[in-house]
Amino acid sequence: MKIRVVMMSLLALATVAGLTAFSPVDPQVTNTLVTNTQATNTQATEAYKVDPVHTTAIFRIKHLGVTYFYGRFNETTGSFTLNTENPCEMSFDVQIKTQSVDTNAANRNNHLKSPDFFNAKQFPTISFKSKSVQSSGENTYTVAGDLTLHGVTKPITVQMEFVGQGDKGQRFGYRAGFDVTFTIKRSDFGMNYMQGMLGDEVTIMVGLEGVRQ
């Protein structure tokens, strides 16, 4: 009888013990799935290359007060990162050569492009740069950052539209896309020539498109 107890007890303490070393608090097992939801929230952001054919870059600005007109950059470059689950992981990076202005009009390309208006031979990029990515709502972004236009470099805060992603096959590869319209004041950047003709309120959009790295 007595061995028959000392067994059972045996038995009892090898099943505690098998239970305690996988026991999820079990420091080693508690470190591993640590590691694996770290894992898993770096994959979930993910690195997009800006595709300068599919981006679209227009400004507007009012002339004489009596109309809005209408111009666009041909050349915008960057990158971007995109985790919707994560906003906070998310960045913009974004570059619009100067020398791309485009007015449908060579001699109003040219002034554009002198010291009266961007001054592109100095001054070859508008960039902005994100610090800060907030979700606002459904497929909206509150994203803070510096723009740095005519050599000057100011902060400003954008709401940005996340208008969609998807595998577009082996010819696109999967993409997405943001946009987003601002405005700013072009005398808070050092551009004041022809005040009065011109409006000083620019308005900015932006539709850009990238492609997953």
Second form
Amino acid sequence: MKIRVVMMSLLALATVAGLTAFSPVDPQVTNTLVTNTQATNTQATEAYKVDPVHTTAIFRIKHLGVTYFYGRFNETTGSFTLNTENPCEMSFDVQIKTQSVDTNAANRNNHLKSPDFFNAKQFPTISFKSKSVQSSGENTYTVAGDLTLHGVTKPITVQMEFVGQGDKGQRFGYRAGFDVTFTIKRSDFGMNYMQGMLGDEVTIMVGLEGVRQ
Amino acid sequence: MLNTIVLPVVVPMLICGAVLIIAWRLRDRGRLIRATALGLGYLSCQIIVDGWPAFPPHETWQWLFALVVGAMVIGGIDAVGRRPLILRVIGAAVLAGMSGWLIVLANQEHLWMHRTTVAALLLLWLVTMHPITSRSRGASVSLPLCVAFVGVSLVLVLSGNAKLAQLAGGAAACLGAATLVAWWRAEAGLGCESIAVAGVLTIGLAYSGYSLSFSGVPAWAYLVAVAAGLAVWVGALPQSRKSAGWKAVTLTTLITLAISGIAVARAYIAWRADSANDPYF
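Switching forms now, from the form predicted alone to the form predicted in complex with its partner chain, please provide the structure.
Then the entire complex follows, led off by the chain already shown.
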């Protein structure tokens, strides 16, 4: 009787062991799959919404040929997508409100918003929409796209630096950011007024911060 | 300095003055040419300030170039023959309607109210100014209008529209040249054939300045600056007509100056309010 019980127990153990051995759900395999899926998600193209509070757009222009004068735009909106493994999947779509131009002088702001410069009532936004993104080094990307300023759209190519990304907790969420500096000629966009007094070349610097959606 | 002030003032002045003198030399055959004096002077100013115009224009205010050409055509038709009143009113209505349509921003809030206001103001200008200017001689039109345009120019510059102010200044320079020519030869001065150009410019520039500006200058200041030009009517009053020509012109000009002064003073107050710690301009 004892022998029968022992034999039955061994048979049951063997059956369980056999079933476990041939089970399609191997815990180790499952763990590996989960890790791979997470890695794939990191590489997937992620959408970010521009955080207007932590995004900065400033510009500089030569004044009277003696110094650079700086100003900023206080309202920047837009979105971008991020895929560091596959940059051609990345895109940028950024808008700046021209009437948010701020040079720390109310009358000069009014002048800049007038038809002499931005004509902010008729052309309320400056926009950049990327067409292609290519990696050009460690954390740098060559971004080609259309810049629309003063109602004139021109293709430009800029070098963007990928500054960083990370989960910044519940308050800030997952964030990523870029920095870009590029120079345009305002006359190319039909902004010719006060040439000489003000330079033709305008350097625009944008620190772009986005929150993952 | 040369490009900002001297050229946009001197060149239009010379062109307007030269055209008026040529028209005077041609006597009756020169009436059509005289109709183009103010318009050609202004067009030269816009080219100097803003470059050769594109068609269609990129910005709404740039339509003034084409509208001035249209106003010159209407003035020319006025100059070469007497048209029935109804045709004159239709011509004025078409010009006013086109002005309201073209210089008002398509994305303007209360779009039709703006368009109607611009068209109605221009129509009012043309209908009221034509009878008086058709009877006037010498500097009785050009001098008060010159003062009114200087007022419009000052209001525009104080509201942060330097380019539009330059254009109004160019028109004022043309009218200044016309005044000098009229003092030299009374019959060589501007007449009714230039009133359409003056109307398109004063209302077009003031409206563009108002609608495209971000300054605190209120709408009524622009309106008063435009209305100053209507003081030309003072010269047509019976009391003025009885007095000597120079007295009537002086009185009209002083009234224009006073009305313009109200507009400029209001614009200056707004400019001061925005420049507490700001030495801009």
